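In structure tokens, the next block holds one chain alone, the form predicted on its own.
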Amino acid sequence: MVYRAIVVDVDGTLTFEDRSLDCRAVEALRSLEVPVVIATGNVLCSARTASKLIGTGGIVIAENGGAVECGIVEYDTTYKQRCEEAFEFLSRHLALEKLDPENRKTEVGLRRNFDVEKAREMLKAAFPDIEIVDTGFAVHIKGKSINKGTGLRRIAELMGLESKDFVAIGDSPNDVEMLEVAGFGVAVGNAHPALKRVADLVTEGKHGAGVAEAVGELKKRREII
């Protein structure tokens, strides 16, 4: 088969630990003719701004598949509300710090400095349509039924393309849903064991050079261009 589209995580595949760009990454994606997709964790702008300074065309899914932007922006608040109240009832207990309040429009963001373990635990019972997630990076409070594969599914839609027409390539755990839905799966080496288990193919370098690996082997297979 030969794939129409990539889409990729940011933190963690696409940077370093620290956050910084590995550009092996963004010269293997600007090596391809097919349309990349941004896909994060983070808020809408930021998603934006990844795609700029990486040069790919401006189609993004941001907030765990919450927000989309193909042309048109939208944002799928069903859970909004009830992420806040999971947030109130859990700050009861722990002393959490939200991220980017003012423009996180579909969840709630929070930094890693709590026991996410207890609060998943806490919220079992009271909020049984919500979960957290851990990227490695920050914590989400979210809707159990939205997702990067959710999102996926709407940006190849709005593509005019279906989501096994995509290559899917991440390292964390709320990347699991994204490679399930793609027609290819890519765990970078320094993944979460979680995508691992679901990827179609694991590479051997970490970060920017685990994107460069995959897309160097694609196109040996002459199955992406």
Second form
Protein chains: 2
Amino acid sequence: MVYRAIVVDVDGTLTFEDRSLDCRAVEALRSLEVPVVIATGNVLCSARTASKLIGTGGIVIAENGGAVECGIVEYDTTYKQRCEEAFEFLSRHLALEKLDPENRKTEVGLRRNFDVEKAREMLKAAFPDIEIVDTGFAVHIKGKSINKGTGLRRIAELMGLESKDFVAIGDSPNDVEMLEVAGFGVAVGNAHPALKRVADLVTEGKHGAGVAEAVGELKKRREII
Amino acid sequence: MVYRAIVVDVDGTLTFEDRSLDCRAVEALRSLEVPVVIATGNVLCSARTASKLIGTGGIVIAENGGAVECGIVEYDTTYKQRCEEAFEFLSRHLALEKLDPENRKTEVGLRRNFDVEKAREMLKAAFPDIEIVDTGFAVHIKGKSINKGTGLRRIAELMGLESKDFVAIGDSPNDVEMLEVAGFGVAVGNAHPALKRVADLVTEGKHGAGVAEAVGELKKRREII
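Take the protein just shown as the form predicted on its own and give its structure as the form predicted in complex with another copy of the chain.
What follows is the whole complex; the chain from before opens it.
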């Protein structure tokens, strides 16, 4: 199988723990001829900037699949109101701090300074359509049926491809669906066990070293150019 | 003189012409012990993301000095309304396209696809307080008395420093005032002649190679650590 594009998570995958770019990953991505898509839980403005600085072509998945940009911009705001209701509900019992509220259009992002398990328990009964995802960098209150996998399907469609044409690389539980719908899934060495379980390849290297290792391996196999 | 901090422009200075990061500059900045401030004409959300990815501490000057962040966020919206009026005035005669209108709070950013000289001529009489700056990446309609120099003064104050404690590095006409108020000004090799004229050092290297060269030279002189 020769893959026709690659989609890569940012925080923890292209970056170190402190969210600074691992230049080994940047150079590996720049060595590819196929399109490189950036996929993140961050807001679209941040995803766009990351794409520019990394040197990919501006095709991005943001807000965990809620926002996509490929020439045109699309927001799926189906669950925004429900996420806000869930936030209000949780805020009665927990001290929560929103991240990028002005720019986040499809979900609610929160600082990681509260008991996520407790919040999950509280939401279960009243909000069966809403879930809480902890990426290790932020916590997201999001619609269950929107994720980086649905975002990848839509981006693939906008690019005239299938999601199976993609190699997907990530580190965190919010990358699971993206790896599942991609043709080949890579979990970097520092990835969460839940992501390693669904990956076709788990790299030895962590963060950017893992990305460079996966790109090198797939080039060697002539499965990506 | 030992400088206590450094402030660096992003597009064209830390990046190549295509706005992708020059990793040589990233590594040079990460080798420093002093605080590194990012200064850009871009919106705050973009400046923040750049600071995270480059691996500096989140202290930023955005919107050409109109927005600063150092723990707290400050916007100087004094000229926003006048900039919008100037935009409306110019739009009667020129086809202009705004950049990041949702996130730009202190000035108006425009795509570089119109006759900037003609626009400057048109504004002269009716808008003496407003200027048009072309960074080579975008065109900005901005208040004359707000610039990266005033932004640097404010950031220095928030950091408990003087602007003269800073080394400033840039490439473009919108960096002139920043170099003027800094203690030591560097223009990278690809810089606009107007910036080279006010610089204490013009590097041989272009873009990130110039940044790495300046950092190396100042370290050798023991003027920065």
